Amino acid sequence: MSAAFEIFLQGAPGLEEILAEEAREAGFAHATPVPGGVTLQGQWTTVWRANLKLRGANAVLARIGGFPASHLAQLDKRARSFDWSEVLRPDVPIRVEVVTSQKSKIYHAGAAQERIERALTESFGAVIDAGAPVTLKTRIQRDYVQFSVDTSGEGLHKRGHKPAVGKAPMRETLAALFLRQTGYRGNEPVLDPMCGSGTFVLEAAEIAAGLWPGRDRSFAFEHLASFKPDLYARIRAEAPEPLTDLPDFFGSDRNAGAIEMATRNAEAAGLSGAIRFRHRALSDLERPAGKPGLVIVNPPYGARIGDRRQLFALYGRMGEVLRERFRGWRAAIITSDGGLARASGLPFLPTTPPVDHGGIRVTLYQTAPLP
């Protein structure tokens, strides 16, 4: 696969354009939003850079080829003649996943998976293992079989430097896209008054410092035949030196355990000197000195934690504190409940469509600078 091939950046449905914008700004030309993510053309070095650099992608899939097949025997025969050796290694176990079979004569995904696994085993010598480091994803649509390799492995929200995770966390990839959707680009203070394990504040500080999100983790592409360790080491060496003249970042939470987790996470990320975490209730929140910035918060919204009826007072108090103490700051609230958002009394701008967050549809409610 020396020629360019299609690369799919899997992202949060509803935020495809935001992810495409990030990809283009990171140097991935012609990144095009499509349902469920972003497509672009590139080579294996493009795949490696995308895994290392992109904050909003959940996974990076390499489209390695395919063929037409209208019945299982044809699928079996053509899978056996497919040149797996260009991408896969027979000494590395493989997990096969048929993600969909639509508008095709091959409609039984389980039978298709069995044929592909057998072809890999008997013609290529591969070992099939449900816990394998490499996943081969198969999409069968309109009698065409498309193979992709998940080059990320563990989801890209696992940055590799966040040892502590709180209750009902927001994934780092989604937090990064929401930050971008607010217009945040790393040049203003950020405060989260219900910070939990610190996701929003940590992502904002990493963006400001210019840190690559994948710098501390490994990827599935390191187990592929196309992987060249020396070339990859040179690409990793391209990472810029972290910026040190950063805005201020603040996180607070009424839960002392959350502040301990957030503090450990900041230390693991190398950002403990840039962020101030404090144990305090929402009512005790103070406006930081200096220029205004962004207050962003993912408060409880009843679907996962607590009782909705008890949350109206919380949202009302949050809006009151922000209106009284944070003039000039922008506010952003992520919630699944428009009624709770409106209970804050904040002057929200028009919203964009909701986004899936762990099976819950959430919406970003944001304001212009508060008067």
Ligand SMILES: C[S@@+](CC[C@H](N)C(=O)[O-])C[C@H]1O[C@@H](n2cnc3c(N)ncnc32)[C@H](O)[C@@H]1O
Given for the second form:
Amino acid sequence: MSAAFEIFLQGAPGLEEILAEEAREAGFAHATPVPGGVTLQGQWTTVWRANLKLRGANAVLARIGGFPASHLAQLDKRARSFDWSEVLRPDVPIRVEVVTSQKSKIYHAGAAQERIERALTESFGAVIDAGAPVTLKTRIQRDYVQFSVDTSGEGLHKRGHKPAVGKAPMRETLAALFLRQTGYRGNEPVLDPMCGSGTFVLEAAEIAAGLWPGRDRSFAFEHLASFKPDLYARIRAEAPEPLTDLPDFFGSDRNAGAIEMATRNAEAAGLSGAIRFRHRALSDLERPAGKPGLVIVNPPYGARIGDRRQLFALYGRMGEVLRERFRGWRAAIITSDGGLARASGLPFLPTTPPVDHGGIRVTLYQTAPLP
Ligand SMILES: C[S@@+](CC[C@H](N)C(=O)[O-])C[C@H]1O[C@@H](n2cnc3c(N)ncnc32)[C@H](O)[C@@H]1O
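Could you output the structure for the form predicted in complex with this ligand, given that the previous block was the form predicted on its own?
Next comes the full complex, and the chain you just saw is listed first.
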């Protein structure tokens, strides 16, 4: 696979266009939104860079090839002669996942998985293990078997420098996409008055500093035959020096434990000087001095935490505080409950369709600068 191949950035369905925009701005030319993610063409170095640099992708998949197969015996035979050695290593355990479509004659994913696993074991010498560091994803669609390798490993929302996670955290990848959807590009203050473990302000400060989200973690691609440690070290060394003249970032929460967590997370990310965390309830929120920016928050919602009647009062109070004290700032609220969002009385712009967040469909409600 020395020629260019297809790379798929798995993203949040509904935010594909936002992820494609991020990818294009990060230098991945021709990144194209498709349902469930973004495709681009590239080499292994492109794969490594995408894992290191992109904030909105959940995983980076390398499409490593495939073949037509309309019955299991054919799948078996072709899987045995497929050149796995270009990408996989026989000494690294592999996990196999198969998804079949109704439009294929091979419809039994379990039987297909078993054939592929057997081919890998018997013809390639690989060890199959459900907890393996490398996952081979197989999609059988219209009688074509397509193999992809998940080059990320652990989901990319795991930044590698966030030790503490709260009760209902926003995924870092989704937080980054929502920040981008509000128009945030790293050059204005950001405040989250119910910050929990600090996800929004941490992501915002990292964006402003120009930090690479993958700088502190390892990836599945390090276990592939295509991996070249020296070249990878050179690519990591391309990371720019973090900017130090940053806008202000503020996080507060009425839960003291959350503020302790957020503070530890900022330290681990090397951002403790950039973000001011305070233990403070929403009602005591003060407008920071200086130029206006973005208030972004995901208040408690739905069945996850809290009771709806109390939540109406909370959202109402939040709207009051923002309207009275935050003129000129933009407000962005992420919630699963449109009724609660409206209870804030904030003048929202038209919304885009909801996005799945751990089984709950959340929507970004955002305003223009508050009058
Ligand atoms: C859904 S969580 C936010 C999660 C956060 N975005 C994260 O990624 O960790 C909601 C947060 O609102 C806080 N909260 C609830 N009522 C509050 C109030 N009246 N004032 C300040 N914080 C409040 C809770 O303590 C909780 O941390």
